[in-house]
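Take a look at this single chain in structure tokens; it is the form predicted on its own.
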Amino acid sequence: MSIALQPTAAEQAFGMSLPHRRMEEWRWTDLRARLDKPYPSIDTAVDEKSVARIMAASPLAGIAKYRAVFVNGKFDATNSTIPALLPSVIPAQAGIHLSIKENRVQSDSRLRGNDDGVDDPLVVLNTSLKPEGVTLHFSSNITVLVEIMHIATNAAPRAVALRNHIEVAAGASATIIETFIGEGDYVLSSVTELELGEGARLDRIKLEWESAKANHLSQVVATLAKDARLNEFTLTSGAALNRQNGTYTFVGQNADAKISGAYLLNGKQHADTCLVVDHKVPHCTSRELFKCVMDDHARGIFQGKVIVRKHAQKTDGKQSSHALLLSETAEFDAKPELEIYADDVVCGHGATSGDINPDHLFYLRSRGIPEAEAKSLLIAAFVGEAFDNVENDDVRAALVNFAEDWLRQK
């Protein structure tokens, strides 16, 4: 006999009851229990001042050209540099096509990430927090970076959502930014839709820097049409509490997506990865790297799922992830999983942990280098082959710097 549980005051607050451990893909990440307070969805003032110095203390301030900058789920139109009309385009002849949506509640079976019918607890948390969001379609070969930006104040605990659509159509190109910067206690979450045309390429960035007192709940619903490319790169470094889920569908032959991130965690900060990869056609390509650093009593998971279907001969899916832990008391989980119902696939996986290597040290440091300096070029050199795989120049530089600078404070 099952015994109903009392909704906490965070489920009671959200209308939902919340993902928690006995569940297999959140047995790590009990948001049950770690939601610990109400956070109602309120529209708190803004502090124009406050909302400035955030966006000057961005990494990435100054890069994209084009932003849509959302300040406490709410569109921004005095700070953005993209007209708010409904719809706007920005120029015809940038082939960039934008649209502001609000309260956009309603149930898509794109976003349900699975095929089971049951739609995603992140998603169905979206969906009741009537998230704001914009829409991009790009119909041509875009050089300028475009940036959503979302910004979170310093206010009292409360729940703020995003809900973004971004579409390049067949033979397109473009580079996006998502970054999520903040202040205060409140609850993130956050829903992207990749749509990818025949031929499309689509280089996604994104950097999680938030306040130490957030949590971070996102989902990215990808899908890959034939010829296409996706290039994705996440940064994760802020918030008390992060977890990203993704799903990555091909529906098109040819077709190859590079996903990877990496991690500088420290304190208690807990961050949780979970991505599923699904080759439901033949002669497709993926790659998933993730890089993670773990300080203090910092937590670090990643949860990978490559799923081959029976029709997908030729498919060629690899996973790694690596764990560098710069304490003893800091932990790394990893669950990488291959699902496989073709016979002709190349398909691995692999993860490793551990704490730097004393040789490696030792040599650097029989050479005259400090033992601060010679740890922080050992750690660089170990997540700079995630950052690698970011194809543009200002950002990925922009991106090595804010790490370096994680690692002086270090």
The other form holds:
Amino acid sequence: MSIALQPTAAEQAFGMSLPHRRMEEWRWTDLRARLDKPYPSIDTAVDEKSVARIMAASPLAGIAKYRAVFVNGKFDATNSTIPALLPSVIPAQAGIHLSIKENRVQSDSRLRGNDDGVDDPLVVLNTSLKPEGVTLHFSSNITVLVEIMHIATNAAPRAVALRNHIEVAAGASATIIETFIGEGDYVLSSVTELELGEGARLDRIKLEWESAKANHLSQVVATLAKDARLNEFTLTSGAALNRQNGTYTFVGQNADAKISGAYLLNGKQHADTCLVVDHKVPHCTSRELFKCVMDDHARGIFQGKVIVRKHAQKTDGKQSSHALLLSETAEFDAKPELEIYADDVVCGHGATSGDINPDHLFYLRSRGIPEAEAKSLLIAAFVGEAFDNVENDDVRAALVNFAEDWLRQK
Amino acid sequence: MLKIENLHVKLEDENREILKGLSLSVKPGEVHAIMGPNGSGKSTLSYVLAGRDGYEVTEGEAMFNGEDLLAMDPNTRAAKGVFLAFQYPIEIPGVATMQFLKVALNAQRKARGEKELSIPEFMRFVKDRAAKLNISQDMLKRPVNVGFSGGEKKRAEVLQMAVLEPSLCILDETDSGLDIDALKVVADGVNALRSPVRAMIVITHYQRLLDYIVPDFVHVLSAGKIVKSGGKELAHELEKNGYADYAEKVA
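Could the form predicted in complex with its partner chain be given as well, to go with the form predicted on its own?
And the full complex, kicking off with our chain again.
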């Protein structure tokens, strides 16, 4: 029995029904109830000074050599520094091809539905918001960092969207950063497609540092061909509401995906990561590691599903999520799921949740380290395991600095 | 330096008294051994002096250089010069040993109003001391005590002591889990720290350690009290006759 519900203001604005708590994957994140305003899709006047200020405040400012900047969902050519776009300013970088698309929706048949034939609500939402985005095509070994940055400026509540496509050709390698940073009250919808060719290598770092009032809704759809390697790290610390979906599909053998992340949440922040790793072929390896720190009334959720298809023998899939709760009222929920149809696989999952170990704390204090500093050191050590997956030294150092600042301001 | 007077301590969780009127006076330069059977209160004494939670002092006092030691935070005690070498050193994943030493030393120096050491100064300072304890650079890079063998853990404790230069070292069962070679390295490290301005309390069940770290005084702890004190020869007497004599006395 289903009850027809009156569309909410947000649903009317988006022209779709939003996922709600009676849907299994959304039980902890009732989007229908949480988005309590219309959030129209409107163009916002952009104040250049705000953009400059927010850009400069990014924890990753100045690290990437090339940037594609979007402000309130629109491409910002002035602040972007991509060789193919600005050939007169920077000599074209061999191996990076870039194109900007105004309305990216029509090309994305891969996103049209999952195996159950149901469109992912976050992709549907993104489509309804007519996203802009870039296609980055890496065709050789690119060592410079490329950043896709979205900036939201303070304005009336609205919804903005981005859809990016990253292709790493066979044998090529690249490192990309996706940064989300902003001010004000908005819905940010982002879809990122990752396509890794044979033997391709992609390091992807995402920083979610949206405004404290924002709603960040994102979806990653990745496919890995034979021998491809994906190494991802997401730091989630902004937004009032965060929902990050990811689907990673192995389509060629001997590929390897390392998906890691850290939460640094306080106040009433809510972050829900929902990942599906789909082993469709044999001999692939997946590793998921999430280290989540929650203070005050913050709530963190990690839902991870590993599917091993019937023919995907010799799959090696491991998943773990660990939470450190710094207050009595913080909360963490983990839902690990293994769906295994092959019979010769190594798969496992683990989830832990706890507060700071008093023995650790006493040991540090007995050496003269004051309590607050000892706690910070232990929290930094806790999330550090996930940060260690970031291979680029500059990016990792900047993220560690960010985490240390977060701990100090706590 | 340390004056413990009629100290009574019970566990916070259970209504059980562990120390029942312990008194001990330690002067700079002295090495005191505290020996006793299991359950006599040896570890409780070391934890209470270091400031671990979970113990309640119901009577008596412990003064350190004229100040009420028991009223201080564990970190304040450390900055004032108290160091406990743990029987079971704690593993701290994710914190490199070198970083830990630097943060601890600088926190203590800051608390004492001293200038923090620069990184090169600090590195020289630690490398020199680590070499003497046969501690490799690799070990210093590893997380504190994680994956260390029993001997490595105890050496790391002595290294911390050598770096932090406390005025009162409390060694809790430092010999436990060590073979004779490892014991010698640790004892050499401890002996190198003996000084007229530094006192040590060596807590042990066995006399063996005291062959290497020769004490000035030996105290027998039984059922929460010091029941006999003497010179180093007392340790040999205990080794021969066991603790049975003393257990009977308090019973």
